[in-house]
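A single chain, nothing else alongside it, follows as structure tokens in the form predicted on its own.
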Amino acid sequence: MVCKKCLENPAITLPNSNISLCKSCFFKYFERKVFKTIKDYKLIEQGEHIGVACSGGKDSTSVLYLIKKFSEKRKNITITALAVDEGIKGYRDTSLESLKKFCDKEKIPLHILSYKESFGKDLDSIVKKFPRPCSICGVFRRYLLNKGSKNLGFTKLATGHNLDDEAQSIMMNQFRSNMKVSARLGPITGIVKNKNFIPRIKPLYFLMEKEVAAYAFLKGFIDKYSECPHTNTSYRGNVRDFLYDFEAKFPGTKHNIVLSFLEILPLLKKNQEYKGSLNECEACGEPCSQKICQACTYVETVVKKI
């Protein structure tokens, strides 16, 4: 078997088909499928300051790799990193280890934000008296990559989910009912528009896992996958493995989520009663539905408490 463009050796069987690329074709393939979402979605703009939520894994260094490359070819677009180090030892410093190099080697700016710093406790220390850490994590982590941005000057920040992580977000959302979080979803998040809160854009929508970490592997990226050591207790990891397994049965599942979400999307963002109105939290002044953001909660009933 040769690759479906050219002659050579594949390396890779592409999701859902039987087309096999070589390492060159595959990174072709690759590059046009995210700069065609970010030009359809119109998500970098002539003059726009973008952030990238930067972790280190194969995610968002490939995300942080590709609007570097998509911004040479534009003028006045400007990139810099913002990573948040939740203080996960053996995981979180081993991968920011990793992030800083791959800034130093592009030369692209890198700012990082620590739960230590911001609210007083790392969560390692948090994991030990509060027994489910992703829903504080997600809360955390959201509070400083917004306000983070807001005070870098972003105008949008990209993040590296890719389609698995948006058809997990759907089902979840669908498991819930909670139809009015689903309508914040898609390529650029968000119903209403606020100038404390600013739109996320993810160019990695309509690339599977698989297709990601197979991209960063074979750039060199990253030499090996880790993921949270929390993952698995949390209810996204639940809805992960069950997408995995129904997807193994019948593929294509995933995409077809995805695509089937999109078409009611515009329907789902025109909903008076899903736009809400956003606050100013009373504590710090984050944006927030109700009179204290759910982080400065956290800080008071949690992390003060520890």
Contents of the next structure:
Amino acid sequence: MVCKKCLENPAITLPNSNISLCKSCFFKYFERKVFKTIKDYKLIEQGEHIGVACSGGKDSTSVLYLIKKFSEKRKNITITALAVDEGIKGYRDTSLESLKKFCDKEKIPLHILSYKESFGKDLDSIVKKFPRPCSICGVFRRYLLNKGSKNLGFTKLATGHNLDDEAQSIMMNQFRSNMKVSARLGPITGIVKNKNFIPRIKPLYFLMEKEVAAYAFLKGFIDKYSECPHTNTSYRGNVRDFLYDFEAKFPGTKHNIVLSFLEILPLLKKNQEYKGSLNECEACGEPCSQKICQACTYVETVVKKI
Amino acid sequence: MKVFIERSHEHKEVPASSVAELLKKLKLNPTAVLVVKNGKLVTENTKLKNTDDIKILSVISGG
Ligand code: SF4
Ligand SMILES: [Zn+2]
Ligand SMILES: [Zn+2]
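Same protein, different state: after the form predicted on its own, show the form predicted together with the partner chain.
In what comes next, the whole complex appears, and the chain from above leads the way.
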């Protein structure tokens, strides 16, 4: 895989190895790894309509680009980008602008669903009353992505989750004894087949965050770093910092977390199949485990009180 | 050399003979950043000159 340019002009050293690759060899390596994940785990098959959850960030833009590339060599795969507009000035407005440009250029249809239209208020207004909005924001985002996927007729929804995200989720669930949630991880999710819940796929599952950042940078997908102004030092943030620290001291840690998790995942799924029943929310019909879903509960208890 | 750290918007003047040394001086985790030298992405063992223009990008997404 190593060429003359790799030796003279290396752009990145692959994680857990001393192989350094030039830009074009790195593209090949990266794309091969993503396509292999798609094939090995049957993430995308003939005749599917794949939705891609996009934020304008490095991960989802790379996924969108690569799924399009994957589908070009095959017939019968439709792609649509789906974005959520939380209503965060100075952050999401700019990232959605670059997403729109990207979709125009790549000729991919884009749908945007906003908190304001769907729930009555944008996130900037919610924050004024609830200064730590990440939990509401996460529930609303997942809700709109699932509902939007159904309305648009997606067979699956692809997300930009990378190996770092997965390793963090695995450790968080471990630390908090939340195996029910872990059973829903993996390159393709959905424990119980339920037509109300659109399966999620993660084509970047085996690529580290640094590799994705390098890919997006080299492809010119990202022009400026931006950070949500409402982000708080979350539990995830702590686990992330801890894993970065550990990875620097013990290279391979994150890969090993994910690989060992994949070994036990079938057992976890099996175990949860018996317990996991999915109801429909009595107010909106979306899948949930109680009578009323989390999004409807937040609308009643938070949004309507603003 | 001139160093710009994008995430914190900091401009610094740090002497270093390689990318690895620079990151060490700045106390930055090499697995969490990309280093761009004169507009090109480079690896840790890349040599640096005083006239180089360095940009350090965080690989972590914001939110
Ligand atoms: S950081 Fe929190 S508030 Fe900002 S987009 Fe993410 S979940 Fe929403
Ligand atoms: Zn090469
Ligand atoms: Zn509901």
